[in-house]
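Take a look at this single chain, the form predicted alone, given in structure tokens.
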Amino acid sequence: MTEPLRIIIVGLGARAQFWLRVINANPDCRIVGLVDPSEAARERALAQCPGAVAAADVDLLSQVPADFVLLATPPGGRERQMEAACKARLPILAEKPLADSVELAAHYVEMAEEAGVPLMVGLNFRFLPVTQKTISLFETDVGKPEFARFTYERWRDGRLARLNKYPLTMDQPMLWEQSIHHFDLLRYVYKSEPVQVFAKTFNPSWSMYADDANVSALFTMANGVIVNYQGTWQSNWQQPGFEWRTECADGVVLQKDQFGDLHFARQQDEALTAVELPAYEQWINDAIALLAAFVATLRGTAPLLCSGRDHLKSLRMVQACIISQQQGSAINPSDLETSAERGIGQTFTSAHQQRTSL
């Protein structure tokens, strides 16, 4: 019988509280480790975590023996985190984004590249049921996308206990934090890469962010799909607003909330048709789907999914955003790339296969 993944858990904050449940109800997997510098966030994780070792460092990455590492910490701040990982050839799991600027991430990807170590970015978005089947209307029931209207609205109060604190302070935070969940699903729906982005962002004056946290933009995507996108965090009313609109070829699929609430119509319908989902419970079964991802890829019975590099495609689009907003012009993301980026890696292939006999 195959023996459980050994896993360590770095960064013991708010998010880690929904991997701890996720993973700890996994027979396939078993937390070995927990990393925090709170001591309080450390004891609390270890009565959850019998048999667990903690400390406050990431030294403890090289001395207990694992399979992988679980980077559940803000974007910013995470290089010896990365070094850390890639010293010990221990694959990655990372909360979105990778890293706070592109060029970060990039450096990220390159590590972990170099170390032969599979980085995963846990763009769980991807993995719930209503992104599944949208994907399945456009084959099915709609024909191919041609545009869309993705809305997205929402009063986050930043200073709540269950949420990070680290938003309330970072520069364009929507972006980072949320749009980015966004622009990835863009891609991945669309099947299809932008290669013109132009956006606007802006705070409004009752704001709590330091920065922005409204982003209006318009994508072109390679395919010729054009999507007009709106994203808030300080929409000044507490209901939550979204709908994801796409035209298609012979009808139209109707999103209305973030996590289900899926519709079609053809042309001629009279009314939209409802979508049946499974049964979801939020941020825990699109963790277990992201999770049971990565296993399958250690195991060597699977591909690696969402991986660094591709990551770095949808940062391009947050990192267009800001420059079209900058310099009051249409960017194409592809066009930001660096020479070192389109090189980095050609030669992780073969390094990965040596280490899927897990």
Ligand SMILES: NC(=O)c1ccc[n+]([C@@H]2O[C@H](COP(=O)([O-])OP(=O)(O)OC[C@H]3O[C@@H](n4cnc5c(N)ncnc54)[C@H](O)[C@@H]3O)[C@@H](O)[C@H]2O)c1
Given for the second form:
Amino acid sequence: MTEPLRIIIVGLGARAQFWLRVINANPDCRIVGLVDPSEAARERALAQCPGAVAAADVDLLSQVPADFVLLATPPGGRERQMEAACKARLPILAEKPLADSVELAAHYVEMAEEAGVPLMVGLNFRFLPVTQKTISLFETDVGKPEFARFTYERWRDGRLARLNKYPLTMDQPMLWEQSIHHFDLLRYVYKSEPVQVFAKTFNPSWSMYADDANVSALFTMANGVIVNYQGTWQSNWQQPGFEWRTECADGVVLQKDQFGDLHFARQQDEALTAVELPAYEQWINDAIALLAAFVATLRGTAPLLCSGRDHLKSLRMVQACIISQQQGSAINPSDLETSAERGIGQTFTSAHQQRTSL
Ligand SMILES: NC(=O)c1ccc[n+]([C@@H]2O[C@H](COP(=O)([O-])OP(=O)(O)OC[C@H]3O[C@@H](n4cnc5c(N)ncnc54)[C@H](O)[C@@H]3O)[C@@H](O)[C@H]2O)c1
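Starting from the form predicted alone, produce the coordinates for the form predicted in complex with the named molecule.
Below is the entire complex, every chain and molecule, led by the chain shown above.
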């Protein structure tokens, strides 16, 4: 019987509440450390993790023996957290986005590779049954995707107590905090990288966010798929709207909810066919699957998914949108890559292979 993996969670805010529940329910994992400068946050988490050690500072990472660290902190200001994790040689599961600039994220990826620690980014939407089923529908029912419309409309009241507050004042909150999930899904589901990005970002007059809550973008992927994207956190109706429709060689795939509600139709069909999906609990089952994937990597039974280096390509889409908005022209995200980014994963692969399985 192998021992449970020992985890230190850094950042004990809104997102960590889900993680505490998911990790505590996993017999293969045990929370041994909790880090947050907020005493109230530490006390709340400690009450849920008796036996764990809590601290205000990441020095704890080199003081408490652990098998990996989970970063559930805001993306801005993770420098010391990443340094402490790499110094302690702790594998890292980091919430998205890895950083609030691509350059900083690339620096973190290099740091982790040099330290030989796996770095996974928490892209939980990839793990949803609806996402996996969408990919298989292209193969089994509707054929090759060719163009798509992705709309995400939400009245996100950033003042609610249960929600984090930093997006209210950060630059481009919709892009960094929300669209990053969607952009990652586009790359993942269409199995291709963007070669052209044309974007407009703006803030509605009623917006509670200091910077742009709206993103409109047109993506051309290397395999020819063209995606018309619209995302907003300040849709002016409490009821959310989500629709992701992909037009394919033999029909369409239509997802009507960000967690499910999947349908397809072949060209001549009179009506949509609903696709049965396994039962799931929003924010829980996707986190369970994400955690299981990282544990499998650390146990040496599966490759690393959602690597930090792969995440840089989704972050480049965010950056391309910002530059396109500023310049009023189309951007090829690969023109923004540094030469270090093009030297894909050599250091990581060899360093990772040298690690003994946990
Ligand atoms: N994957 C998802 O679906 C999903 C959902 C929500 C949030 N997130 C991500 O999770 C991360 C955290 O978001 P949140 O909603 O929990 O934010 P939050 O503001 O509610 O919580 C962040 C916590 O981090 C703490 N913190 C700040 N600086 C710290 C430091 N240097 N060391 C330790 N703790 C520190 C804060 O005190 C706070 O308790 C963000 O990256 C966010 O994008 C992901």
